[in-house]
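Next up: a single chain in structure tokens, the form predicted alone.
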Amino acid sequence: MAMTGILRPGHVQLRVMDMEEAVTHYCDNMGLIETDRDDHGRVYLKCWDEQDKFSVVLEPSDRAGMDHMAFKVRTEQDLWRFESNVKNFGIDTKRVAAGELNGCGERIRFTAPSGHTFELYAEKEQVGNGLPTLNPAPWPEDIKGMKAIRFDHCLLYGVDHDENIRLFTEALEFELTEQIVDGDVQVAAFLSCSTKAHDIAFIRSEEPGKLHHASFLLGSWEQVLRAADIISMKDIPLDVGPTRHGLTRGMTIYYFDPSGNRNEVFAEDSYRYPDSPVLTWEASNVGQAIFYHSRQLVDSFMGVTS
């Protein structure tokens, strides 16, 4: 498995249309820590718990959605390696110079069959979680808002599932971890990088490049009550929840940041090894896989991206 070459989700890159309000909403609702902005105007964000510089960056546009979404790998040599598989499957790649991101070591580029960019790097500066190495307390004394612990993974909509899971799995080296089949019909797929239930995640779409959701861990059930209390609190547009997944067991709410696109909040999901077997949910049974508890499907949650 990976740990040894595509280590994690390194950041996403969000398309926001009023960058104060986004940052309010990041920093101050959700307890992301500003770390830097650029002459392009981007603002970048790390999870409190997160020891790179940043796994948010947010970029002024005039319509929502995802620019990208990277992953970092363990050494240059990896970077190189991956480069070659994502050649060697057919797409074309692109190098980003060291530096185009504040912090962040050269970048490969692609654009997957599913519409979306992607990028992989290696080195990105470390800037710490606020506590010290020795002796640290568990959690710094100033984290505001929900306390995000780490940037976790995207839910994204695209064309070409089959050839995109195909890129994922074999050039990538990522696992098959959960599934929705409509009889011989994958309706979607989870992935995953790690030991964790999902890295990834694609839905089979008629529209290309599109953001279902970006995913922020908490630490428990009792943090995603009271990311709950503060979404009420703080006006934020609530999507769904708080409810519990049927697909990796995750407790969770969905809501929308100022320009539209969805966050999740979620906590005690499901984890995996090599040896574990791929679960898979009948389409008859999506609602339960979905929202385990109404076991109903919510037309907001599935019918909006950006």
Second form
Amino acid sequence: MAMTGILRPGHVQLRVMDMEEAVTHYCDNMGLIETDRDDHGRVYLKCWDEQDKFSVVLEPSDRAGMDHMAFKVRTEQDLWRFESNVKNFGIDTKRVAAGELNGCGERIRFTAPSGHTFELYAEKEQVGNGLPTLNPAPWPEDIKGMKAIRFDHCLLYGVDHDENIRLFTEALEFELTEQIVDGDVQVAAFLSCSTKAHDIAFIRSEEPGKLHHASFLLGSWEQVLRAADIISMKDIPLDVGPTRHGLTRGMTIYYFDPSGNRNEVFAEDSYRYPDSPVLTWEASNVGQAIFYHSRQLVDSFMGVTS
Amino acid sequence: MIHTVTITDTNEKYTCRGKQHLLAGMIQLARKGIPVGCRSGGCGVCKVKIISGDYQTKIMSREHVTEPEEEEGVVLACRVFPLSDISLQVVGHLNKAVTRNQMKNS
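Since the one above is the form predicted alone, can you give the form predicted in complex with the partner chain too?
Now the complete complex, all chains and molecules, led by this one.
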């Protein structure tokens, strides 16, 4: 078993200003499935091909943005090991009781140097992906909208970039997969805890704790084009795409949820193993790194966060 | 209903039709530099101050518009729906973009 330690992004908790508009967006337009609600007014969602109970938590708030992103670790021993790693790195951690989020085990919570709150947990109730485990069909019927397959990653803008990347690579055992560099300065870092091209990415910024986007996987380029159709049909504010990234090779489209949190749906990006080389993009070629076809940066894409 | 919106900083006018928010009308000026962000009240780039006129708002991020600001007419253009003709001032990001381009144009 090659996969140990941190397995994957387990969930993202997003702040939304109008819950019913947000639920309509994520469920009817993107195809997520509502699995629970709690006394704090939070709504729990999952993509169809996820086994765990939720991968997105919508939190009622007076502002947009990301409350926290959580990673699932393989065992409880991993949880205590990473808690100790983060403490030894010099960052305070807090334990959040099991059940504070419905169906989620005890969580370790900390604020990274970037200004974002992250959590780790080992247990989450599994509800399955709607298909039997004996002779399963390839996909369930009745999935709506874009038919997002899974919550895949977040891209975050934050401060203290180098220290933050050191936390992720040294204490949390992520590996650098791709980067943008401007001379000696790393402008962007794409990090993986798996064989994915990235499980999280950070952009060097002057403002702490900002969300650039929360991203969801689709099955093909054709599905990305179909998502573009839905974005126009449903009057969803489009940001950029459909196009291809140089970074990660993903084919992509970006748009905003009804509170102004940016979403991505994408397909067919690259993969890696621990012995893969790090890919580097020069800042002088940043247009191609980000939008491979147009090579043109887009102001809203570069400058707008929540 | 069609309402006329005046940007007092530059004396430009544009119209908002039906259910268009103030930013949607402004985008149709098709002038470079109008910062179009999330169009959902979350990112704060389209901040304006209403000088006169009646309008309805949808919820907007308190990170970008405080309650006292909103009471003084400081709002995000993408969340404001005019009920009459409107005069507004551009503030923040939008101010730089709109006035900078106006200087270039004149």
